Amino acid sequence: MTAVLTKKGEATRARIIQGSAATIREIGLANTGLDQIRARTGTSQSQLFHYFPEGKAELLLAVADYEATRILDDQRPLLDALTSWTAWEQWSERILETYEREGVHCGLSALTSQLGPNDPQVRAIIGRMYESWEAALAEGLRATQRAGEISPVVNPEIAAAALVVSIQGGIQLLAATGSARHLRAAVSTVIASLRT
């Protein structure tokens, strides 16, 4: 979208967005139509095509992109100041308790089984994301080997895709199962080996 927005246009806009991310993730892609995002955002039909004119594929990358932006920015500032083990283990209780409290309605689940992950835009969203993820927490192992708590022989960015590795695995399995005991399993396992 190139039109330059009022704040009101901005917060209308956003509101949609909002609106329709907690929409899928609550009842799912498939069962998410125009009808049930305006009916969530209270927002009539001229106004969602006024800020999505291509429609529900447009709104679909801008959800994608709030979702992306919005995983990262659950973890702040705790992903951005890894450079101890109590700052490790915070981050890492932060990760577990938001999806074991959000379960199969968690953003990372909507975004990489529902938002049309071989959609190449939306794959490019994700692909950042994870990027994003992945060099916070190798900076924040590398903060953390100068501190002398990390063996110097650990690389930091295959340790990092790892974890991501870990935690998305988790959240497969706990939308599969309903039980969050994977997630905390690998999260945990990785994060120990990374201090022995």
Contents of the next structure:
2 protein chains.
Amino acid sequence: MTAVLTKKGEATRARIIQGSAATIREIGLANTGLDQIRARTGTSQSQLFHYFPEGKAELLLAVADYEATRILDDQRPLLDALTSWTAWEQWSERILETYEREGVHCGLSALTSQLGPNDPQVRAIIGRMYESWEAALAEGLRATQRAGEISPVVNPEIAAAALVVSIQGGIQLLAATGSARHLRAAVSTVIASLRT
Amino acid sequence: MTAVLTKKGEATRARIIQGSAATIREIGLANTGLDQIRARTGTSQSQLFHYFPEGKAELLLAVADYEATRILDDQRPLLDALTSWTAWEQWSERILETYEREGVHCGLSALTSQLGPNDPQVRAIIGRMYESWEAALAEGLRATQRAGEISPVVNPEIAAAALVVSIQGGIQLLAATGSARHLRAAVSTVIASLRT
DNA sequence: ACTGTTCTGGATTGTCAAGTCCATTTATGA
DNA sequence: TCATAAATGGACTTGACAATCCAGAACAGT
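The form predicted together with the DNA is what I need now, so please give it after the form predicted on its own.
Then the entire complex follows, led off by the chain already shown.
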């Protein structure tokens, strides 16, 4: 990398990250080489190594970061205003829609299973993502409890963890089987359990 | 492959499959080359291609098959006798134990995320595995309903799907974060929802 | 013991992808 | 405008890996 990035440089760098992310989502990390990324983003080797001097590993790290924030951003602004049943229903509907439509691949899960266990940096990114996701959900649960729409018996941390797991597991089954049946079943079961 | 396998041949073939599976679980599919497998199983290239003439793809298919049956066998005999709350508790305890101890990697999820979306044969294996897993759980739920220990209101298919998702999602989070917190939270939430 | 098959070792080949290098063009800022 | 730094193009090197091939050892059934 160079000391400073120009406007053009920023744009190219962003294009590389986004293009890589999209390519990985589409054809999987295993089939994504620098050539595929170059083709997709219209760049040369020099550019790739100019913006990511450490090579592919550094690029993948940036992609992981990008995907992690994307996952949360896709749920906003609903994610930060979960204060009523209506809001929860809108949110869960949004999740189901998103992943039913485009979500045959969760960008991160591809990276997780391949880099996660090995690379501590990717692990950290993913860990932080789950943490803030769960925190937002737990906060929403508490807010809804305060509004009297969810029983105070429900443990917000446990319920939030269960929600995240249903979504992630559901996506995994969606990718493996091609059907969103499991995702719907799991999410609706956990949400139903909030209605105690 | 040859027409018939001798005792020794069978043994070598099995050793290759099991060694490959173990290696993949430990260092990930991405880092598992034929060399790693050779080192682990003490075999030569000739042997690898003798028993799997189509090469790596054929071997990985056999590994997927092996892992798929392993996942179910690990739950047996409990899985086929889920007729009371005691049985369900034993089963879920067994699941949690297994994956908490060794289960940092679910062998199949590594294969799924890398080959699943692409390779229709692996997809089929995984699909069948989930199917029989869910069928066994649904059957157990029905049996427990018949015994009057679970409310007839519970839909066995949906609940079975939710259970599978909690476990798979929980394992994924376990692999990513290193903690079984999510797995426990999700499984216990779904099981609690059966107590209606 | 013998004959055909199965099993094993190791050298070799070919392909593909990551990473390096240098030359050239384009932008920035005084 | 001019000097400096950033951005880009593309050929080249290197290494890893799957897959092939041939020769020889071990084995099974007769």
